[in-house]
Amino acid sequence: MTKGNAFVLGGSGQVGRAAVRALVADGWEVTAASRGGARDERWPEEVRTLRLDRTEEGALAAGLGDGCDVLVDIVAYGGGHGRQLTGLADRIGSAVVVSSGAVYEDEEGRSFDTQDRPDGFPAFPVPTREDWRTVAPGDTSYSTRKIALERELLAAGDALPTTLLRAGAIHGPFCPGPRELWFVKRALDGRPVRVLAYGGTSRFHPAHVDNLAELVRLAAAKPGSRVLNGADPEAPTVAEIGAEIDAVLGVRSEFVLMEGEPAETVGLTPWTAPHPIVYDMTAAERELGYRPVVSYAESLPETVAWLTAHLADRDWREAFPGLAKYGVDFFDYAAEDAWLKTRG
């Protein structure tokens, strides 16, 4: 007897991919849907796969067909998409749902979207629990959607059950803007020094894809109208991460530690900030029994591995677009190589 159906909007990416097998490892009748329809080689045969593209009129609506018990959405963004659902919700039990942690915002009202500024990254408490002020919703950037999504949604009540994640910076298999390419490639090209700002004392919670995806297997078997916090149960400085991916490659490298912020592109990385980013995970302990199954050192071997072969030969940037968006020269070696020089 399964525990009901679960249908995946997503299902394809880099979480919908755990997702999916969590769902049906806990007993779920399980919909992958994406706009590829595509599936994982990891998933059993019993995964019903669908294309789908929810912009199209009607779509989502066909694609359920009578209903499902529960909803996840990975890739749910704005209004658009909370009033999407809610709209559906006498053919959805409950739903499960993926925003960020990038909604928060500082007692100066400093967020993600005025990083670029002059002083303008955020201090958070540390760590951050989901009663923390946010952004205020709209459409004008990543931040002010997804908090757009969550409003819509949590107003649904008892019409629409819904858990909303708001997950740090994911991690695994599969990401399209990994992170830890900044030192994985660093090592492929026996490039031997690691030049961090901040003392590379920075940190950026994790998130990795089996522990979002058991936050996901949780909340579908415990419906609720929440948000909750979706991280690894530490959160690394960026120094740490990258000796633990030296020492996963068998590599050693000399860590410089700059003083203050990066020099343009020296000392940068996808974790670079002046305060920490830590999510507190109480909430999700307490309402959901929930327990992370994988730490981030020991989800480093599978990352890096496919990492490793998904880049191949190719240029970073085509093979990781989702990082390359940014505009940033990760991999500015010149320039590395000339501010070392002015150190003697």
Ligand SMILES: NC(=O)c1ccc[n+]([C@@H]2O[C@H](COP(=O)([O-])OP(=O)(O)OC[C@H]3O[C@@H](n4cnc5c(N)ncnc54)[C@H](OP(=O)(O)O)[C@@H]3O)[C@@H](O)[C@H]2O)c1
Contents of the next structure:
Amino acid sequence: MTKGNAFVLGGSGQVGRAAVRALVADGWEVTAASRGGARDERWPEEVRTLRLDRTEEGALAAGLGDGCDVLVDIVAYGGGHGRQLTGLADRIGSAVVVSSGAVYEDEEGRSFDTQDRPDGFPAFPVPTREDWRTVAPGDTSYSTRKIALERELLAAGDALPTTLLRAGAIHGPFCPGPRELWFVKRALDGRPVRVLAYGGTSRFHPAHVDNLAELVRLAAAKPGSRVLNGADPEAPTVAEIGAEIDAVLGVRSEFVLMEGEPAETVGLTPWTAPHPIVYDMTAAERELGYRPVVSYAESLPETVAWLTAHLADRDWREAFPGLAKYGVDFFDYAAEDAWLKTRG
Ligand SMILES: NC(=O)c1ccc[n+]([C@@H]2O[C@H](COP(=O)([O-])OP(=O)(O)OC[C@H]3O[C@@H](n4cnc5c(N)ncnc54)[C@H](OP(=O)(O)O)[C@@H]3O)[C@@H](O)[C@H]2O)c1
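Could you drop in the structure for the form predicted in complex with this ligand? We only have the form predicted alone so far.
The next block holds the full complex; its first chain is the one shown before.
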């Protein structure tokens, strides 16, 4: 007896690989779909892979065939993708869809969309609950599209019970844009210092792929229309993350803590922000019985080993396009050295 058929759209990505593993282990018959149709070597043989591009007319419908008991959609980005799923509701028992914590907006209307403006970074309650206010749905940004996706799917109600997971800063093996590289590469390059803005206190709640996969597994077994945050049991500061990564790599470095904001790229990490981003996980605990399967520190050795091997001798932008897309040179050592010199 299996639990049923699970169809994972985006199965070969960092979250998909972990979600497929968790679902198979829980007794689901899993199809992992992606454009390339890649499979993870840790998946058991019975996982079926499928090449499918969701943007091609009719491709998802054809891929679903007679349908599935649960659809896990990891690469849904807007109202259009929401309608794509609701349009197939007669063939999908329930859905679990990855959204983002980027949908939240603070009391002054600031969100990730305003972060590049002067004083534009949002100040959220710590921790932020799912019933906190969000940006308005639209088609103008990643955040507005994600909330449009959420609204579309929640409006379907019982026709397509959907759990939306608002993920934090995702990390783990196969990450296309690993924030951890900021520390890992410095350690590998023998840099003696870690310069951190805002006194190293920035916090951007991480979400390990295995914890997200656990949320997927639990939500798949308990369909419902709901929104849940998806994050790790702890939200370490950037200085704590750096110390943990140094420890994994067996290096010691000096942490130079800048007061206030970065000096252009100096002190700027992918977690750096003037206000903390911490997600409340009590709703997932209450509604799904969620218990995290791994802590940030426990997960690091595997991630660091994967990052190091994947980077190899390549340019970091080539190895990690998901980090390069920010358009920031996170490894401008010349600027860092020049700034350090000005301190005497
Ligand atoms: N990174 C973060 O910190 C963060 C934070 C919050 C939320 N999120 C959300 O996390 C999700 C991304 O998950 P991830 O990090 O696991 O992504 P990922 O590692 O980039 O993997 C994406 C997966 O989707 C497949 N794919 C991409 N386009 C497709 C298409 N048109 N049709 C079918 N398959 C397609 C990819 O394989 P092919 O290339 O072979 O198609 C791959 O399997 C997004 O919903 C994002 O908004 C990310």
